[in-house]
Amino acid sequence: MNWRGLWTLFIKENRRFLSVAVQTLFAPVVTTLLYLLVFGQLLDEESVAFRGVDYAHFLVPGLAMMALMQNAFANSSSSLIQSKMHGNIVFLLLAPLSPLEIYLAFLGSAVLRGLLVGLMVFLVGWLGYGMSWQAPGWILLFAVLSGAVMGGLGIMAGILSEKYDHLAAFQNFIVVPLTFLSGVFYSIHQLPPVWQQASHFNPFFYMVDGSRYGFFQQSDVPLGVSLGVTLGFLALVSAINLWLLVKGVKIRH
């Protein structure tokens, strides 16, 4: 492995999205906190998803972690289209890194900036609406796993995209449905039948529903079948990309 490559790839990305701050950090977090503004005052008393958790309360997690997948995906991918455009990812291509050492330095910093995304969203919910939680570690480790599958998707769709109305596509037709029909706003047992086994496909309500265990120690489905799914859909998303980059698609023809 060649770690200063790896390390310096890295920072390199980080420095990207930490230039514009305002813009990667936190208009994304005034976002998610209009939904907390809105969801949070208008339902709290008439929506009860857990046993003795409060709508508020049950929210700020789905929204901490929504932001945080959808930060993971935007940085990795928005970084790889924008090197396609602007032709200068023959400089990463020339550098003496293996597909894995790129794979793994794009990925670090994608889960580095939805980890302060989501961080950002649950801090304001904490100090607005004292917010606790059950399982710290449970909470962290989704969050991290959860960084990694969107991070990993993201670089999937800079390899593929051509253009940014392919990302763009992407991203409003798969990554965003999926993301607010994860579990964010409500408990699948709210849904009607048929919804409820829908939402068992999709594999970013795993990704919440785990999340949220930690902070209750209540979930909609058992924690082990999310942490199998999470890992799983991990595994597949990284074999797929490390692929992509061996093969050179898209990015060497």
Contents of the next structure:
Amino acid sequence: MNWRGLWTLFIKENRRFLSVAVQTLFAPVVTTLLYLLVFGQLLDEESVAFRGVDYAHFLVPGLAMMALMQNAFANSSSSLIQSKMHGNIVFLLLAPLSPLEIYLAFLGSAVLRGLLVGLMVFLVGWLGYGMSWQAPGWILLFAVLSGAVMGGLGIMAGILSEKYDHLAAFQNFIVVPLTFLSGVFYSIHQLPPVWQQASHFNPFFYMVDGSRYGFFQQSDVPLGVSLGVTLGFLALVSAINLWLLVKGVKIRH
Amino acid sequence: MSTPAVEFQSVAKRYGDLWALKGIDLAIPRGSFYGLLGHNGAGKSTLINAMAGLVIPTRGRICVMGHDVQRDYRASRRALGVVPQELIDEPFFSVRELLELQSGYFGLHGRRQRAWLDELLERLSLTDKADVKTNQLSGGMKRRLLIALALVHHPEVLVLDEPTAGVDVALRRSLWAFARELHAGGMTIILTTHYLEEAESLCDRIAIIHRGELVVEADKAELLARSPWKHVEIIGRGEPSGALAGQVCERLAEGWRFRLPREAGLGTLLDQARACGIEIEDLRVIEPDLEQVFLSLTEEGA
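Having looked at the form predicted alone, could you now put up the form predicted in complex with its partner chain?
The next block holds the full complex; its first chain is the one shown before.
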């Protein structure tokens, strides 16, 4: 392993998003908090949350996860497409970095940005609503795994997109709908049976549900199922990405 | 005989129905200043990109300093520095940061590496721009930065892909002086350029690629000796006619340039000129240059 190379790329990716922190960290936090303000304060619908859980308390972890997931995706996907558009991806391709090293560096940075945004959303929710948590280890595990899944999807989208429009389609027609419909705003038990069934085919649902278990020790599906699906999805996304990078699809012509 | 700096074995590349490279066999000797010439779309950049691993050949094998570009890519990339043809932006980082990052990818850091980066900045006149973001650099500065980036890891082979395209005369001269210096230090340099006079003055060995095929590969002197033509300029008054008119390849302000088969004597030409009533004031024989050889080997239908 070229550890120094991997570390350098990881640091480079972090410096890239930190250099435009207003856009990459603070703006997503503000947007997410607006959801909290509208849904948490104005709706205050207990009927769509877990039994015995206040709606705002139910909503904060979901919004934190949604922000984490969307920003992890945005980090790796936007970095890759920009590198392709500006042509500077060539520096990476000429370096003695393996596909695995490139993958891990992009993934690590995506997870870090996702965690920072998710943490900030959670902190504001905690200060505003006095959040508590039952099993922080599960929260952290699902946060990291979810960031990795979404960072991995971002890498895939960044590799496959040939222009910004392709990436926007991936983001707006796949990532945003699936995160919105992943149980961020409601417990799927409150949905009609057809939509409950449909939710089980959304991998993002298991990430949100697993992290909520860490807060309330309640979840829509058993924790083991959420963990298994999330790990399985991460393995699938990673395998596809490594194949794309080894074959040089849309990168090495 | 030592391993070549770069070796291509039956390298072919297909894009859809088009074969950009049709089975290139070529060995670039260590320590050479090597010219890779061809018209636009001839396959030069595809060949260079395949050497750098940026293009994956459809078939064939490429080794850089004995290391297979696909299987032993870490070693081959450590041996190779590439200055790409296109100017590249990296708007998030300054010149020095980019050089440090590129060094890091190669596992290089510490005081010695920083000293080498300082030297590169100095040699390429970028010291006063070290802390400037790359999107604020002029085209010439970006070109010099690309050269510095290609050299951070002390490669044994340096590829310069059209490095002087769109570059002003002063910078072009300083780039060539720098390239000569690197070559004198033992580096193998592979150059593609549209300026054939540059290739002629810099390179000691030349390959010409045409429509994805290697047309010729030879020592420069040997290549120049292969020219099938010679040119003769006649300054005078009158008008060529008949067979003589067919040999005019260029009309000059006060005369004509004729193209003759290399082995043809001047006597026949002079007799024909006198027969047309041309009063000859001066006569010059032009030695074949690389441009003539290049054009004769790559003309349509050649």
